[in-house]
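Only one chain is given next, in structure tokens, and it is the form predicted alone.
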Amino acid sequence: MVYFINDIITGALIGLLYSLVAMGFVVIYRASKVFNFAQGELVIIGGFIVWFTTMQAGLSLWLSIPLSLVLAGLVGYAIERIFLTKLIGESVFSMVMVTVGLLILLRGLVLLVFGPAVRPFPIIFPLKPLFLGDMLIPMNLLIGGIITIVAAVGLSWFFNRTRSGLRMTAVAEDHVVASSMGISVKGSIAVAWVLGAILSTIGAMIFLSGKSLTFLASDIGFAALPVALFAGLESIGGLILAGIIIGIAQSLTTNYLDPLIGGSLGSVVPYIIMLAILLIRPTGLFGWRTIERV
């Protein structure tokens, strides 16, 4: 029974590192309706970058991880910038399929410039697990819990109740309505993903701390998202129910069924669970309705 218990908290805490990946895509697809394909090539470029600053510029951490995540906030601007802001007004799908073209050129540029090989990550948490009686529980999935619960309660805060928030969710809507009536859309796009290249880098650290650096550990961008789908693309705080029913379904799939059958069906429950959700309710679980008038 101790050992169950244990595999359901710590499923519970890899379905939060899922939904801190997952906020990503739901805050670039609230300011612009477009879902970003290369989610998990914004967080390995955020791991690299907190790399390159701690174990190649020798900063400290207590300056690395500020810097690292201003520099990725300024990749995620530049991207905005260089790639999206002449698409404003256009259709969502050829929004949508640049996302997937920056997927293959950011994977190219790391592998470029950073090479295969495998890197030792910088230590962010501390190594030592949390004991609870016979439990074990990993210190960076536990902190990095609560900053995925912090991080969806200050996100759901500036979405719902800054104007700043209301300006992004309008420009979603309908980016020439969201300019006629005076909003920046270029500003809000901007911003949206700015927050995404943040929320992936932070993302990063938690998932890298103390292991091992290389461009494959883009693959978590795929692995959040069910997530995302299973919560629905407008809803951040349903991220965090969605991650943690998604990571304790994988983590005893993994832990029980897979040895009984041989397979790897953990990799797969996420997906099934995503797919079962959005035959009941196409938008998610938490997603919006959209109401059209005839």
Contents of the next structure:
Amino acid sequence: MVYFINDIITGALIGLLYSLVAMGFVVIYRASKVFNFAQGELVIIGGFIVWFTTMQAGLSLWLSIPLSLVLAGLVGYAIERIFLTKLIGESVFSMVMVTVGLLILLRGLVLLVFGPAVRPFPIIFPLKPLFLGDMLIPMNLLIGGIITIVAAVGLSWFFNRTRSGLRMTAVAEDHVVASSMGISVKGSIAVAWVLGAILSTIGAMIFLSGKSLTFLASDIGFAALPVALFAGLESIGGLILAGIIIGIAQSLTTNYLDPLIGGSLGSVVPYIIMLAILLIRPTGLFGWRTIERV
Amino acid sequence: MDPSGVFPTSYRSDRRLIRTRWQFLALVVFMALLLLAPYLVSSRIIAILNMMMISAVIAVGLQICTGYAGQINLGQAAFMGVGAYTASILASKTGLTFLLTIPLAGLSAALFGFLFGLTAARIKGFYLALTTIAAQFLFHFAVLNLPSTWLGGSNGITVPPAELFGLRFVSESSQFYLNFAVTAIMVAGAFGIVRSRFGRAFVAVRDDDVAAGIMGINVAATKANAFLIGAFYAGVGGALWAYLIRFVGVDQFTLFHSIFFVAMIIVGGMGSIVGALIGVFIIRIIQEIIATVGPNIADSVSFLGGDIVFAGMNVVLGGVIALFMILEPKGLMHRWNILKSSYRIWPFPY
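Taking the form predicted alone as the starting point, write out the structure of the form predicted in complex with the partner chain.
So here's everything in the complex, that chain up top.
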């Protein structure tokens, strides 16, 4: 029974990590209407920035973490300036296809620059797990979960309550209408990518803390994709619930069902949930329901 | 537009694909050169042509699904994989002739694609693209985790060569004729499909699905059909691939391969069958150059090892997709059409 509860708690915490990475998808979508397929590559670039500032440059964590976040924001801004600004006014289809191109472009660049070697990642969060009676809770996931919830509450307040957040929401509704109302579509998309890159870097720190770093870590982007869709692409607060549900489902499948069937069903459970939710409720749990009038 | 002096006088002649005598002549010369290719060029080039023709079948399918019907499809490699696995299992376990396995491979892939296309009844827009990514992951999961006696697991499956009346398609040039015949049929079929009522429905749904629905088009069924046809082409291409490589493994059908096919139709031009063929030609040449040059560079930059080909291909093709979307989203075919009409109306500006 203790193990069962422990599995549920660990699963929920992993789910919160997915939520944090998924928040990158949602923030970019919420402010620009572009679905960013290259989210996992942003995570891995964030990971390499952190690795570079701590392990290569040898800075202390207190200095390197803020510096990494600033650098990641700059990378996000650069990507937006080079690839997406030029497409404002084109169809959203073009923008999405560009992010598909970015997915393989960034993957290739990371491989070319850093190579396939496995690197140690700095220990950002204490390695020692938290013991709660007989239960064992990984420290990095616990702190990560708290960061995720704080970030979700903060960003959700920003997008739903503040003036500039609502402006970005208008951009996500319709580029042309937003810009004719005097809202800067360009500025909104730039902020979105900076935020998306910073969130991805935080995600990389939690995910990789004390582990090893290779370019394959970007797979977390696709693991987080079902969470974003389950919550609905517009809802930041909903990510928490969706992440916890998917994390628990995955953890229980991995621990109890997989030994029975002898496969790794756990890795596709999020996708099965995603397909089911898309069929039953295409906008996700908390997504906007758009009404089409003709 | 047509050159001066060519006026269609009936609906039939207006729908013609080959409109002038020169076009007919060019087509005949092109086909004749292709047919004679095994006698004209080295076997290395024949091998490249084989890959190009198989990619052409798959890219034409993707063109119908994405270029004509406007449905983003990031699972074309998975559909190709379903076809390749079907053909290789049928060929290695039941010994069916390739005359049957290739169409059956297409049908099984079409069924798989149709299942994901069916979600179109509920899902609109980009959500639909995401189900194709799910298709990619489920395909991998199924192959790697089902009992390895079914699909070969991570070991893959070895495929016996195609055989007809005692003639075995083993050499590059004999496989060339097999691929040529199938590719010619599939491409000709594609020209037919996009001119038919289905093709017109695809274009209508792509341009505005609400308006298309009002005009009486069943939008969900049309989208599902687009996936069905696209996946059928991918399945046939996959079967040809299985007979060419004579081995199928799950690593040959990843998300990256799907994106390479997307790159082909973006370079060639969305919404044009000829564009898809041009895109295949250009991207395959780029891939061939990287695969040849890569190992030489790898010798001098040793820490990358064998990954340089994969990395270089991703950088170049990702860059190509982004560049084309920014500079010429309509592709090379659009440029060619501008050039063609401007020399036809020369010296007048329009």
